[in-house]
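Single chain ahead, written as structure tokens, the form predicted on its own.
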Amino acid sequence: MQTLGDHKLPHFFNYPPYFTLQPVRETREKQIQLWKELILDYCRTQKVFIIGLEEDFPLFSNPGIERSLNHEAREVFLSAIVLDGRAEWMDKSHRQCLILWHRIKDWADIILNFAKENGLEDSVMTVEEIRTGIESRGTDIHGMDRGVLMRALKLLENKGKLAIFKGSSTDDDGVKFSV
């Protein structure tokens, strides 16, 4: 099985027409649904949030089958996972697209239940310390995209389970768990 960097490769991506957007409707359907699959489970395992139309984005193109993706295929897996609810366009002109592969409501589940694996009921801690901290690594929380994890926390703090405090600069911003 062929890998990327670290990451499994499923047997289609080594299949030249699935680089290209297939005419019969059928087809087609089963082609987007393995590439929202293959992109979801990429930017998980590689942590990666932002996906750039006209950037060079590795599951784009298989220098081995000397095939890549046009700009109208990207566009059209990438706005199908926008339709699923587990991404979201970051510009009118659909350039760039933030990867949601867990949902913001499952990320604000993601960090009440780290708040209460380590113990942090009551407990103060940066933004910065939540996303890069020793007590995150190892979990999905670790290097999350910021604007991601502010989302979580501001949907946390309006259900009461935490209060979110301004700093004198955004990495100064403090997180109060009231689990």
The other form holds:
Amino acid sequence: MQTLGDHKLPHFFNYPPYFTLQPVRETREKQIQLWKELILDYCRTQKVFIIGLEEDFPLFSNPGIERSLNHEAREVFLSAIVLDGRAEWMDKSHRQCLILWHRIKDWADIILNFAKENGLEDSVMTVEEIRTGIESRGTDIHGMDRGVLMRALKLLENKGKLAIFKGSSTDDDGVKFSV
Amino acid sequence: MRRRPGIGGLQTAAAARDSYRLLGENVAKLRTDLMKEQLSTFRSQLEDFARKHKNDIRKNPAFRSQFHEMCAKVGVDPLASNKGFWAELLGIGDFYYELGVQIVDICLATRPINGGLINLEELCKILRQRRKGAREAVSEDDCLRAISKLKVLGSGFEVITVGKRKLVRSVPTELKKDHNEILELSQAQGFVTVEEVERRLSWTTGRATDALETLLDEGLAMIDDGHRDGKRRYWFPCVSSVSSFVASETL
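With the form predicted on its own in hand, show me what the form predicted together with its partner chain looks like.
Time for the whole complex; same chain goes first.
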């Protein structure tokens, strides 16, 4: 099986017609399904949060078979993920797409568990520490998109699980857990 | 003067007829008895054989196929009924029913990818992957046998031969001769172009595009506009084996 980085690629990735949007509805549905799964899987294992449609995203082309997805196909596949609630367009012209391989509420749960497991109840951490600190190393949280993290933290704040307080710069923004 | 037939003569004639008939009946009975005896010997021999080689029949696909052949020659169908001696002895009926159910499953699951036409080889491959835990090895012959039993369901399960390959069809659509020829042509590379169809089969453009459009609509073909030469390629998952790759991951 071919790999991309350490990500295993499914075999359809080597089958040329999967790089052309299929005109027949049922075939296209299956095609979209397979691409959706591949994109989400890849983003999860490679910790990719933002896909730029005009950029060289590794999944958008397969040099081995000399095929790449055209703009329309890219947009169709990502739109399908958006429709599933697993991604969001970041601009009106659909140039960038934010991939939520965990939904915001799932991220919130993960952060909460992380706090419990590390005995961080009632402690204070900066947002940067959560993202890049030793505690989160080896978890999905490590290196996560700041925007996504902030949204998950706000959700937790609304639930009363923590308090966010502003620092002198965004780097100093902190949270106090009250799990 | 000629004697006219008397009572005595008639009686003699009747007695003779009777004894002839009796004799005849006896001979016939002897023959049937002998035949019955031979048959029962044969049956018990076949049973003995089956009993003796039970494990081989179960586990060795090649042996199983030969056993089937032998049974077919003498007019015994171990699959005819799930009751009775064969089923009890070999469980052979259950084996094929199980295969049949799994084959239907695979055909349905891969239909979105291959449009309901699957290479027999692929089918066996997926079947084997699915049955990893099962003791019995499965051969293509077994698949064919199981599929032939599915025919009674009338759901359109059929094995068709296209070129060198056997394809299992699980959709009721009838493939026309034109479509078969395209499928056969595609076996070389996995795809064809309109030009190629025109050239190789000496068809008009209209005939070629018509046939290809139909195959596309049936979900049997996929288009590929990505090649450098800019010519649209029509790929056939049922012949180019990607179906198993995709399917084995979704199953």
